[in-house]
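The chain below stands alone and is given in structure tokens; this is the form predicted alone.
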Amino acid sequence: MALDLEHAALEWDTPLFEMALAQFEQALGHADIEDFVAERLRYPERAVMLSVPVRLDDGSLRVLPGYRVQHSTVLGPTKGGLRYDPHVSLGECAALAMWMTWKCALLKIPYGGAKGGIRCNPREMSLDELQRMTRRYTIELRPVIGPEEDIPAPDMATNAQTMAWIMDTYSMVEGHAVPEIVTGKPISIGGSVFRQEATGAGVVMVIEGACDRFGWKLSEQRCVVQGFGNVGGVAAKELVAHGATVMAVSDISGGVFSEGGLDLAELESWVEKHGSLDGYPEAEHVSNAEVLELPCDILVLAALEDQVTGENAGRIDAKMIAEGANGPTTIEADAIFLERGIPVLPDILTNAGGVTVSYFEWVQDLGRLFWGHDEIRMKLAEKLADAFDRVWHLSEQLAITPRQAALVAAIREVAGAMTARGIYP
């Protein structure tokens, strides 16, 4: 069996999956689970590769590669985003699906992890082309998704409109409305209030918890936020609302910096009008690499994976790092931060606000009973506080890093369910 898995692993053998697997292996020594259970959790339960035909606006046809990876169904249906990007691969989806399993288990959400996407360049596609591609992808995925099987959500270059197309396509096939097939959709068709802000707001809830533990006042912290999209933009605003100073943010065009703090409302207006931070006149412009190395108290990584590596970790000048993105810190960088005494708030805890409110949305759709903004925010804060306390306690008890503690807690949760259920037949 081990040999078969080694051969299968070649199909998703990418640096990102290797990083997810290495993190898993580092935590295993502290998790105290059976060898067979560990072997089962090393690789996804199911990986689907699709050919997605798309008719373009000029009448021509293209066939694009699509993927969906489901890591674990032990705790419940799988859950995870869909991304449209030129670099989407089976290995990338496998890594992100594994992290989603740990994230859901850590937050005690009855889901396993999934991730999928289409390898394409969405910036070169019209809205009609994206719609046709999404609807065909949904049909191709129909045998492996469903409200009790696998529930997609937005991710890179997908959004509420994408989810609406998926929900509508799936519902047409079923013959009735099925809002619970996706989360992150428009409120008018069963979406949840506070879903869009949830990930960024959750990042700051975790940061606030860490500051309390360290005896820091969040209002006195100087912050740099890599990213100014849905996660970074919301996190930046939440930090300012707590009295912190956000000195720098960045997007694909580069970063902007002001020692005294940025005017986020002006920045938002500029981006809305011009499409990016490029050319913003009221701050100093720096490169994306330089943003990461600016002196600050808290560095929020809210862009892409694999941003802080063994090459640049030694130049990071921050007291604490918070991972708003998935997998932004490599194994080598983790080791450097440990040696330097810089705590890292891990992704599977820090950015879990999105999947938590996605779970709330799914529950609301199933019951056709919807909650208000304040109630959802309160429920999210309770979930994250509980997870944070368990991670902090385990980190102190076992003398391990917060990332290892978060993984140990999550792995034990999944392993306990797997042991209780056993293997069929």
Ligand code: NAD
The other form holds:
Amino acid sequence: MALDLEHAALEWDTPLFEMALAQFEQALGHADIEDFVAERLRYPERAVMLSVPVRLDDGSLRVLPGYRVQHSTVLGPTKGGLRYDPHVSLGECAALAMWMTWKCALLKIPYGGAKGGIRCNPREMSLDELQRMTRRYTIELRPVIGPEEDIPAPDMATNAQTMAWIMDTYSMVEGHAVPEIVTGKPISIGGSVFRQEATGAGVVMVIEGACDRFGWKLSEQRCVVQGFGNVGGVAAKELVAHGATVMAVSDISGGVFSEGGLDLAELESWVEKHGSLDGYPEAEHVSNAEVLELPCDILVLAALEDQVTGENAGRIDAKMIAEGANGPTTIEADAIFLERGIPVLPDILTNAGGVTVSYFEWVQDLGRLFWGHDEIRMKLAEKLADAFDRVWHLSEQLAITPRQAALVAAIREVAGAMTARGIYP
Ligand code: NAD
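What's the form predicted in complex with nicotinamide-adenine-dinucleotide like, now that we've got the form predicted alone?
Entire complex below, previous chain first.
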């Protein structure tokens, strides 16, 4: 029997990839691009599956599945995070790679999207084990990554140290230091000041822009932040720095709540000492599900994907939602928020501060010339404000949601380049 190519499931067809694709299809109706471009963009250009052998500290060997997906190279090299998590899959990487393409295009950064990961439990691994795993993964990917090909960055459970191991491994093979192979690395080896804070700070720049448009004062907003890691932790501090109240934050262990506002510095030192928010004595403890449903003005989703769904969107009690994480709101939840008149500041705009300063880091590395904190913060604010204005304008012009407007702007950007370049050969 002939294989039905049209309807055969592809390896990356998972619920998260279907969600990314469904958002793409929704936006296509307004994007007005050629069919061949749309068809090409439904597929990642390259999806690599690896098995990564890791010698554990007790001498035994484990082999872990690893992935790297590159969605589009139309605008330049691909760029995207590397995550260590038990749920990493090819489909998850493919969805996140597609979102990265849109994010870079929306910000007018000359990159396409990529994402990678290793399916592991990083919390159960020692630093030495993580180092061996990272170095082996880097070597396995050597043929497809590079400063002009694909540039990794930190994501869930990876950090500046992980990037330093990748940079060192790659540089050893090349025979000279290649800082531009990764971004989000330590400043001592070519990292950029303000990279670590960029995503969380960008989230608050976008929130501030939206508050201005709605005529709200950011200093009067009561906020809940899901996720107290790199993005959520910085976003919470930036909100407080702007005078807003952060009433609740959460991490994988659950949430903490204080009506009058949390002491973030104390929370941070608690987490540093104890590993999570669990047991923090100065606030009320609530479950992860309850955190999302607390009455507030602004709910910042900065943990992981698939958090607000058709099941709980009706119970969210916020005036506005800001997506610091990638893909935290499902298509069904989006429809419910549209009906309820709750604006969602979409991930590809709201958390784009990270990739923007990653791009600045890469440019600085290539030029061997480094900029200061204030200059980078100002350049980031300019880029985000420009993208925000274009999204808002398109959203009003076409009467579509900010998510659809952000996707339309991004898809048009990629489509313009693809139409000019054509399909090889
Ligand atoms: P991180 O590992 O530093 O922090 C993640 C936080 O979420 C941790 O506090 C963790 O405990 C918490 N968490 C995990 N599961 C949870 C759950 N079920 N409920 C509540 N909290 C939970 O990761 P990060 O770098 O802050 O990334 C967070 C999100 O932001 C991810 O979706 C990532 O893809 C996205 N993002 C990150 C960056 C960046 O620069 N780091 C840039 C763009 C997007």
